[in-house]
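Below, in structure tokens: the form predicted on its own, a single chain.
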Amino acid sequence: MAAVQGGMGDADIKTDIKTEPSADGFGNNNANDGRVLSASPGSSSSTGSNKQTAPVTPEDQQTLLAVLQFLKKNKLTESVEILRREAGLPENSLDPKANESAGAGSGGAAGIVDLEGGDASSLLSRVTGSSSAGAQAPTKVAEDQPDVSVVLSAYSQQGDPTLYKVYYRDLKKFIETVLDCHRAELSQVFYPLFVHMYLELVYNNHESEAKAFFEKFSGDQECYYEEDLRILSGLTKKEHMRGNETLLDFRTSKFVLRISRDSYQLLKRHLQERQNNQIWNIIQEHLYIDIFDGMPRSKSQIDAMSGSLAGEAKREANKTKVYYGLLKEPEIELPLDDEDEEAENEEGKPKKKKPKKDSVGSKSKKQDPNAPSQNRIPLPELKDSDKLDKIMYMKEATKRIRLGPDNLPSVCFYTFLNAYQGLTAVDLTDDSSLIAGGFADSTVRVWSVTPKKLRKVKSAADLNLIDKESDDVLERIMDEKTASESKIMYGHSGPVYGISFSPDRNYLLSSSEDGTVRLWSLLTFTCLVAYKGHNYPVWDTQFSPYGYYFVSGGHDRVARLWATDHYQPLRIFSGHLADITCTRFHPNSNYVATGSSDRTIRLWDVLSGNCVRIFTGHKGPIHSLAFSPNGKFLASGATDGRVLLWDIGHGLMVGELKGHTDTIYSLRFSRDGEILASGSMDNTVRLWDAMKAFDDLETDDFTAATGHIHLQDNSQELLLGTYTTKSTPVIHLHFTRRNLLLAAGAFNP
């Protein structure tokens, strides 16, 4: 049992995430701006869909024009001709004759252009007007985020309240009497109904009916709606509803439900022989019917789907083509050094020539039918210390270790002792040798988990006197009187919620409370850069495994795509409900998943910004993810205790473990993808077999194209192994090279 040694300090652990709802409400207004702005001037669609051919009405031409007014104003020439050429204005649009005399039909894309197809180029195009068009932001409030009033307006058709009750008491005994293959599919009317009705009365004053209309039937809704039945019943009064963006959220995003046709056949022929238009008026108007022909859905089948804030993901969501292989490795040779021959002698094997090629690295020499061309995103150029390390994996490869049922991993934990400050995240580099905290006391601490010291580049005037020409130069420039096991930075003001390492083990990023995500190096343990973007708490952020490239994502519902060297977001993807609590890279680098408070997962594609997968299944906030080393599959943990897998290239749920009592905060495969260890505040680490987990899958073309499920009960089976601690909620999860798992937490006494 390995132990890291926390100063003492006052702090209170707090290791656990702040999940309310956003109280701004401008995620959306932002991601347009980002998406504006972000377009690269020559980007081309191969498909032709960027050009959008939609006529320009005038409210949206007066907008644009004074964006591009603004721009003007403020000297940014480059950004007034790009987005003046992306949306088809002509040369003299900015000139006021000209406006005066320019119809609504003056042609040309509407402000937020399409990126997909876009080429490469695009992904780093500048973004000098970001902050500006901030400010405009505002101006388009109609089209993005609407109105209060308008919103709540929707609310203003009277009925008699006193029938409400009676409508809602007629579908549900109608529901219970139809057949049993019907009842589980028409049942999923009755919350969102409930909802919606609920709220109608409170909206048109009618206090006392509504109060005895939740207390009648808030307790026939399913349990995973709990919580958000609870912030229901705080809303009382008119008034309540208007600054509520819970309720904002469910009202403008129509709530999907998956039907069959035959089933949605039986309800609407019911509500129209009764008349109940009340009823039917807030189907129309409120619910998302998603009608697909086949055998209607079972109820355990509607339950794996179910329990997000907006209801299931349509399917057309999850139609779109993901490239989820990997790319190409390059090819780097790695020479047999001395004592590896002498020692492959010894074992009286016969002494090899050629170089070695890395066992795991050869599988990616074809290109990956599945994979993005390499080229898709313009990724880093290897530096030669990339390629050493690279050398150096390789030989850690070579002796990993093979895992499966009979061969499982041992398990080495860091125990954060006297952590009074409040562990909040924890980080190991890939060559596990530093492991990162974030703490509640907005510090960053460093650790070095192997005998090697951590060390500070010496100052510039002793860099001087270095002979540069020299063999150990990089030894030559490292301060041996800085060298100590640990190192704290300082800079946040506020708790550090997100850590994470860059492949190279230059760079640490740390995301926190403040807003904001700063970038650390571990040669000067300074801070080099804080991205400012975000205006509320930052609760993940995490780095591209090829380094460059970082996401981030927080309490105001949207995720960042950055790169080091801008100091704006690069990409924006807006979407989710509530806040994003964890964020994670695919392998590939060419999508970004991100978990959330709304209880979705989301995958995003960076080169466009488009959403291309929507996996809802969690009947809790989600707090951790991780990908498979083959690209082809995701897992997600959250607070329901339950682990969940997806197919992201069928865009399926395709096995769900139980076993854990408390929220999972932590998730890892093992290097070659035969196990998924998982980690709780239920103080234990489970081992899964991922490998018979994946391979009893059987996609055929029904369940693909339905997106029906048959999950089977076969967590007991897939459980390999629990590892329980004395009192040490798990909150990081890390497989060494070779195959050790590393596990990581703060004692809890």
The other form holds:
Amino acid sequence: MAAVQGGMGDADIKTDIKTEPSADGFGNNNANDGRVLSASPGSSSSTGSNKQTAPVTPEDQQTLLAVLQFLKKNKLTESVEILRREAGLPENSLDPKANESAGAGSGGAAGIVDLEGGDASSLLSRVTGSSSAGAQAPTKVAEDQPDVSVVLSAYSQQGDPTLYKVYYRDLKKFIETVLDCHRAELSQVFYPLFVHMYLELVYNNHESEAKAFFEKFSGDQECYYEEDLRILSGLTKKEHMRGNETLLDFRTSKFVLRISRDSYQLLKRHLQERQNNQIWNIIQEHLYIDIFDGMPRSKSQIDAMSGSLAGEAKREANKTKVYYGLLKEPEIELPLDDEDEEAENEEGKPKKKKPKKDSVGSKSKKQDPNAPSQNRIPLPELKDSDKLDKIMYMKEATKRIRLGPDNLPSVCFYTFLNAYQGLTAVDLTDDSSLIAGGFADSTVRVWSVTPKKLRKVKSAADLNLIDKESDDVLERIMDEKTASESKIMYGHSGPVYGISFSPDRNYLLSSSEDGTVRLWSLLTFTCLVAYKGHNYPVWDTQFSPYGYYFVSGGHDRVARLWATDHYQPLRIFSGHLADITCTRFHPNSNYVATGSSDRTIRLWDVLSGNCVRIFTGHKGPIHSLAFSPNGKFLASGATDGRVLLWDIGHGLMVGELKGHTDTIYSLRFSRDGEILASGSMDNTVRLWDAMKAFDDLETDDFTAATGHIHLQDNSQELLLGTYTTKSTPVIHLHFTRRNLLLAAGAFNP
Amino acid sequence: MAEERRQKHCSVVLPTESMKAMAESVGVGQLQEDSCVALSEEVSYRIKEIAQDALKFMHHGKRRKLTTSDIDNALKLKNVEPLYGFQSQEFIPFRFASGGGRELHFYEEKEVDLSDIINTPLPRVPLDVSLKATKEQQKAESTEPLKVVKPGQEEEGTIQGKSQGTTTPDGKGKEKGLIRLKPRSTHELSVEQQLYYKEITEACVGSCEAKRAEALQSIATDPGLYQMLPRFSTFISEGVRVNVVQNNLALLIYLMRMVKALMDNPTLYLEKYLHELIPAVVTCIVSKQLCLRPDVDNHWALRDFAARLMAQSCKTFSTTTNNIQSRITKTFTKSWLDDKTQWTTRYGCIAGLAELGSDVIKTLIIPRLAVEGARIKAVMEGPVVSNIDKIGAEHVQSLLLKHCASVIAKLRPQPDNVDQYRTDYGYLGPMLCSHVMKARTQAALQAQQVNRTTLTITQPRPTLSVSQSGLSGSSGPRTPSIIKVPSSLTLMSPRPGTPSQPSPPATKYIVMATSAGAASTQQVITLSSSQSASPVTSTVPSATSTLQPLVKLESGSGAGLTASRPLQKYIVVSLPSSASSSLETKSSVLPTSISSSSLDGGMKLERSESPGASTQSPH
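Previous: the form predicted on its own; requested now: the form predicted in complex with the partner chain:
Whole complex next, starting from this chain.
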């Protein structure tokens, strides 16, 4: 029942998305159309083309038809209509005979399906990169029996179950005997092959053979697949396959392998010689082999990149140009700044300041060639208060301490006492004046960490009485009686997993297990909006660095882009194969990075909604992301205790920082990007020399073209410091504008 | 190894018996074996699925422990109703039962009376979340910022943790880098302990001497007092503060006896409470006025007693880190050197210093004898003096003579020339000379093994009598003792020839003994009141036979054998072992001290050594 509802919900969303660009009947959207991103049909079609370079194929049509069928069955006639119109399918397309005629434009339709993440799409094996909206309840699967059988039927080929072992062993023997240079590459085949063979056995009800097969060969698999293997091991019956997410992930996405042409030929020849059709079929159907010319890669190169749920990223996936440069800072009247400075510093000092300011000015005037155009994404206009804040920021920035290996930052640790293991999220404002905590008891608390207390705005009746013309009207609207060091905000009905301040410090976002993202006002300390869209826990949310937009991601495997004044998401980023665990905005607000339990990081273009980068290499769910201040690099931390560094422009892994022994929950670059700080469950804060890590980098064209990376193992040289707490996991890090490092966590007795 | 584990993962399936048991519990009687197998596989699979999802929630909750709420949330993900209200106090809430060839674990669901729940008092509200900032300067590999923890608090904290563990989760704990001091911890005492505490404190300061003796004995021997120790130490320090102001000598004495008893208890570690006890004791040594009538009341004895307590605690607790002894010495010396210091305080300072040992006497007191002599002379022979000053000067004089004589006897070669002494020590010279000579003769007499010193005077006031050793010539360490002996005290009874004990209810007795190596002798007495008998019987009889303890019934006629009068004062038993009788005493002393040390355990070992050392020092 619930599943059916879920399906309807998704259908609704689809309807909305499709209708939004045409702006019919959504008055609130119209009002802001000028500033707000609108999902244009063009963008969705490009999504489709991005997913797979394959043009429209009969499979896509079938997919489409299956979706239509599903919708029809659920009496969602309107959606059917729209989808059909979008896809350009003729009225009678549901008639199987008409299939051939409906070809044009179905790529766009596939894109929609991708965006959708609808239930139906997840069931369809041919749609790559689509995601299911969370777990399907078994009851529902039963209803959709025909569709499910479509998915699973791929496994129905009957081979002799007893021969599976022989096949696998044969292949293993073969791979073990090939030349060393090919062995590492061909070994990649083992894991996907193992999984698919096992699933085939299970599907065909050869339970005991499946078990035997699993026991015999599961030990051979790379250790970083252990988690998946554990899930697989539980799966021993055909009935279990329904509704199992991991299984669906395997089915719905082709496992991507990168193999050199030579190695591939070797494998192909072997399989053809041995007439090993079983394995050949699997490779053909379920694996995507990305063949490249040139030298085979070494074991360590492969290991660095593998580990994700669906293999490595295809090379094409990371070819799109990414405008990683920063946006030009808006001109701010410096005279004001100057006056203040002079007033403060008496004489002498202003002279010194001037040249500096010039340099700052010139820097901001120069347009970064890699930066997106200023209005690529409509950004909110600066308000007066924002300008004041910018001035404050620049003032503080002049007092900033240059960090480096010889000049490490001081650390100030904010410890939450008596949190009883309930602290789940922390955020600090950019100016480090407020700290907010999300708790397992559904509360959101805000503390002021400066002597300035938190005050509410006066009630409406009292506001009437104040003199609106006075200069200090902003002071007058505050109610002194409510001043306190901290405020509690109630509203969620589940643990609060993500929290984020707006850049102007007027709002706070929180995301929770209850599936909502809430926007709170820090003037009244009340909830303003509950954004409903994720039906499952929302693991993370973050405001754009320019405010107004925010992104959220959760258990339903999609990230959503919202604007604060829209209750519907503007974009849905779909493609991850498992929960989205963390979301981050690029400093220029044009891109969003998401980390996931499928052990990949994806970078999404906010404008088009496309996935422009897929980073693989983590061996565990990713729990923290951080962009370098210059926007060029991305750092990610995962449960495996490693920090990986990525070059966004080239789409390459550029560094690996080993040292932590537990999940890394927080990463942060210093304000000038010299230092990377990482905080972990293992009760330590570690500082890394980011300058050195990125400076040593020389990306030649070859590496950029092939994506073959050579990582040096220099974690120890890059590690500048380790600070341990007694028993406080570090769950948030923040550099103040002057480069003091703030850390936060709950004491864990 | 990983392989093994994986295989285990694969094969773990709930036993079919569980299925049967569960089916029975919901009323399905006969479950087919096949259904059981199918069910158990399905259930195991679902449980694994839920556990995996629950882990996800744990990770996002930034915890290492999986909680029941994680499982609830995982169930919610699967559209399964979570388990409402499941809560268990215990780690494993399952019970085991076997019978009929089957073994099963079940969850015991107790029937709970609603009114019980309603009527139970609410638990303490857990502390609210709060935020603490800790700054850490850039020091790689260094970790916690300096913690400031008052000595004693940590210990208290752990004790508290232990005792409170079950009641309220003490979420506070010791916080990393907590710069502010932890608020004083108060931990709850059980009802019995509260009663005990009330009884003991009342008895200790009450009017009934018998009860007091019992109470003190209890304090000195009871092994389970550590939880009450903070209360006792506060009681004492507060009591002293109040009673010094009110000049209530009696109560001050009682309190000092409590200190003594606490120090005697081998199971207590007073280190953590010295910050309260030492000021109290020092107050009793040097306070300007301790009683209402300084001219009549014997507050000197209290000073002596407290000084001995101080000396003892210096010996026991002084370490290189707390430096108690040197700090105390400095304090005493400073106020002694001050010209304006009153005679009472002066007396206390000197007594306090003198009790610290012959080295202290040699280096600090003897060099000042001349100056002090002049001061005494000014009072004694000067024209106008108040009676109180005169008494004070007299006491200071006799105190100096008492302590210095034996030390000088060792320092100076014979013969003792009065003139020489006069030039060296000024006014006190002649008197010193005679005392030294007396000390020497006593030393010489040692061969005759007997020497009695001590006599004690009592005061006319019936309620309180303090005895004081008069002539003890030795400066050896002594354990203080003011022991009020109820009339039925065992010490008396075994003594042959003792007349029938007077037993008027209002009578107080004090037995006071001091002498060299007195640590041991006193202990004998102390033990005699607390422990049953062996030391008493061994020492006291020997005393009667060899030492002739002196008993004075002061208010009665000197030889009065019949203690007929109700108000009597008393008794001094002294086992002299002054410098002269070293060998003999040593032999008699050591065994007892050892026995006491074995009784007292670790910390007292030092004490058992010191008497030995001091008895040797006279040579």
